[in-house]
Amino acid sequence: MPQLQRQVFLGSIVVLLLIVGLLPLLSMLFKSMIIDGHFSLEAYRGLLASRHQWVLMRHSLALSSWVTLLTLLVGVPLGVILGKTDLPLRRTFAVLFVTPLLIPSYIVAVSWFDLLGSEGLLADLLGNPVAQMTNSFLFSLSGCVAVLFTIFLPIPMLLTMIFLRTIDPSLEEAGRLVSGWFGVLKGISIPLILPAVLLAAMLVFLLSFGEFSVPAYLRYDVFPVESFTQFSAFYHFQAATAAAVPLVAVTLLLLLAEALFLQEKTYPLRPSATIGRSMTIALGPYRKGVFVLITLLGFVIVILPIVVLLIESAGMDAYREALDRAGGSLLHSLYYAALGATLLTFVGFFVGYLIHHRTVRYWRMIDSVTIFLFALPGTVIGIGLISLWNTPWTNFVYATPMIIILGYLAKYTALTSRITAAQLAQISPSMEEAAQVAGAGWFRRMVLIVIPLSWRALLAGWIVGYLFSLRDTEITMLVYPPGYETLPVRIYTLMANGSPQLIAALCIIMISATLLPAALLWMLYHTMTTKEIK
């Protein structure tokens, strides 16, 4: 009976995930092939025949390739420096570089426009000719690459730092007997974390390939922009779906490659048993120079854009107008993010439990589905949700904020489930087994043993779910009912007719609404963890 309870409950979680995530995509695909009540592939024939579609493909691949290359070239060495050396303030630098990933992507683009645009701060300081050059740079492939580089740099940096902690120090100690640290990193450490580097490359490529808001703001045509425009501006459902197909295809291909070559190497993410004596690289005479270099990089790509927004928004009038015009949207964002994070933590916990314990034969498929949905562009998920729920019988979902929450659940469950799986890997199964031998049922074991032991994963999952729900733009912009817009959507829609001061003030409010709660929650997490260790 306990076994049946577990199977039924976890099976219902899987069914919920499939309904929320996969069913909208299948509905979108089916409806795209039905025109005037008849089966037709006309939209897809147009996709193959149109020269514009091939231009979009070239643009999308070029953007993703350059962003991936640059983030790896900088992110991996940065992860090594922050994860292995004796550099001062390493944790502070790590938090600093993660900041652009936590806020809506287009805000970073707005800040660089306020600096490099035709009417930006450089125009005032250096004159119009210089501003025209920087403006041309920004509104091009190079500008998109630069902005997305700052946003996705934390991915290879963090994965490098995390996977370096899984290396057995004895291997590096043996290498140090015959070589310096450069040789050890080149011959031992980096090859051992190569799966993590390749995983980071895949994630950055997929996320930049599906990025909508930055290319749309900087007027660089890529597939997500085309799909969104066809749907929202021209109400051409078939064309929008056809433009989304290359996004789905590329996502599937890369995830298939990950499943074939990387999954067994990257999935069991668990720290080394000897982590307490992990070797540290002493920078010696290079310490001061590396510190200055890292500080300069952090200032240019993180601090400077925020300072530019603060300068542009100077004056309380801009903030009063911002709160007057978007105060309701801010409350919507905070409420939806909290609700979305709670549901993501709940569903993600049990999905992670299912994956870790392999309680069903199709556990790997469930894991792949969550990663597929996370890697899929938000515009595709949004169109799918509208396709499925926009009916008279499901108006209780489509016409309410519930559809926004469903979008969060489809997109971000992979994050909370992977956090749970990583935490469960560090908990001895003997405790749950002992309770089972004593006669405790599955639900009782979960409530009294597994969940209390997994509090770190629950809190960390809630924080991550909150942050990603709060910053979401693409899904929310497509599906939100009238009167229920979030702050990222409100800012984006006000860009067309709002003053630069108003937009800058709204961006600062959005950054504050993201980082301040995140900092408080992280301090709570760190305090509770420290007390547990003591």
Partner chain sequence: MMIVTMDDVSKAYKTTTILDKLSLGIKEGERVVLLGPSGCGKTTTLRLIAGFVAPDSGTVSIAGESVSRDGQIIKPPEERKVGMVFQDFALWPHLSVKENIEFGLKAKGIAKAKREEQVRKMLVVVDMDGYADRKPAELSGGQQQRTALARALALQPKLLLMDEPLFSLDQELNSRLRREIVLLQEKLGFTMLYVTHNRDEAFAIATRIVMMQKGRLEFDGSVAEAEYRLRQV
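Starting from the form predicted alone above, please write out the structure of the form predicted together with its partner chain.
If you are looking for partners or other molecules, they are not here, because only the chain is given.
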């Protein structure tokens, strides 16, 4: 039986993924229908009967729709400008705009509170009446929308940038012969990347829908908050699950829509002969104006919030106290994130290989499963993990940091697998085929040819896995065993009674713990890439 090695190995990866990701959800669903040892839909009946639930649903939908609309309206043009024009400092801007996505989202909310809140910086500067207005702006739908907008803006921006680069340049060149850039973008480039834009829309919608920490902090009632409160404040498992089910349903529905409408529409990528060639839009007389505009946007939505935190936390005392009270959590965070990133890179690599080569029937299902888990609110994954592993026999998972790592693996594999699949698409299949005719079996081909050729994806995957594990708040907050909490969780609990100075200092520490290693790794990646080109 040829290909046995490969099938067994890849099969085990798939099984692992199903156990880590899907089994918890099934267990949760099952247990929510068993009350006092009998089958019962009581929890769901309670859910449907309550008018409050419909209010929550309306809130959730309003929040996600507004965030999606705004991020697309700004993110796609921003992606075009940063990805395709001759604007100076394009890369720097791109990195700048990505920053809010990399830190725990409620920290962004905290920084806006320190600026706009009733005791914030603005109150000091402009007096109380103004601060009252900005404060009520912040603690409402509009505040939630604004904060989540700054966090999710990089998603359409990045997808636009990436997919614009995959367009065969001759398609745009042909258009440029008969039309100006505006017409080419409108008639050719954007329609060609429409699937990516819609994918971005779907991701932003689902991520906002599942966002827990920001609405909770800004006291805007949405579904995930309800689910979390039922669970952690009242220990009411059935009600928590019942509140989680609409979240699962909406996620599934949207993904189904994506599968039906989008997957057939993806266009073939550019021929490899044209890689490296691409058309640049000369901004000409608009260059200065666009530069000022982008700088302003970057200043307001990224730099200002961080500066506010720095001002709020000024002085050594706050930092000393912060390290005193949360130093251990910081170490936990770094350690789990590194472990999570390593596992995510490994599993994601083989899932990506599987997706790219379609070696297992139902490969598309595996891809959909990882995307589903990524889009699913962390709260739901957390409740699922507890439901599955909280048994007397599985304490080795439930009572140890392993349950946190499993959560990362369940939620973020989509990131590393997609990165791998994208990289593999760049590598000519004849690379592996040539090794095969040379007599190399599957493991040898992987270790000697495919993995060395994919090192970029491995490194990029590790960085992304690290960042997302590190910023995770939702899953960790639900599942962490006593004594093993991470920094984002610790900050969140300290917010109840810590001074604003302390909280601001903790946020700055969290941001540094994210950005410093990311910057170092990015530099490593960069030097390695340029060295290879040389």
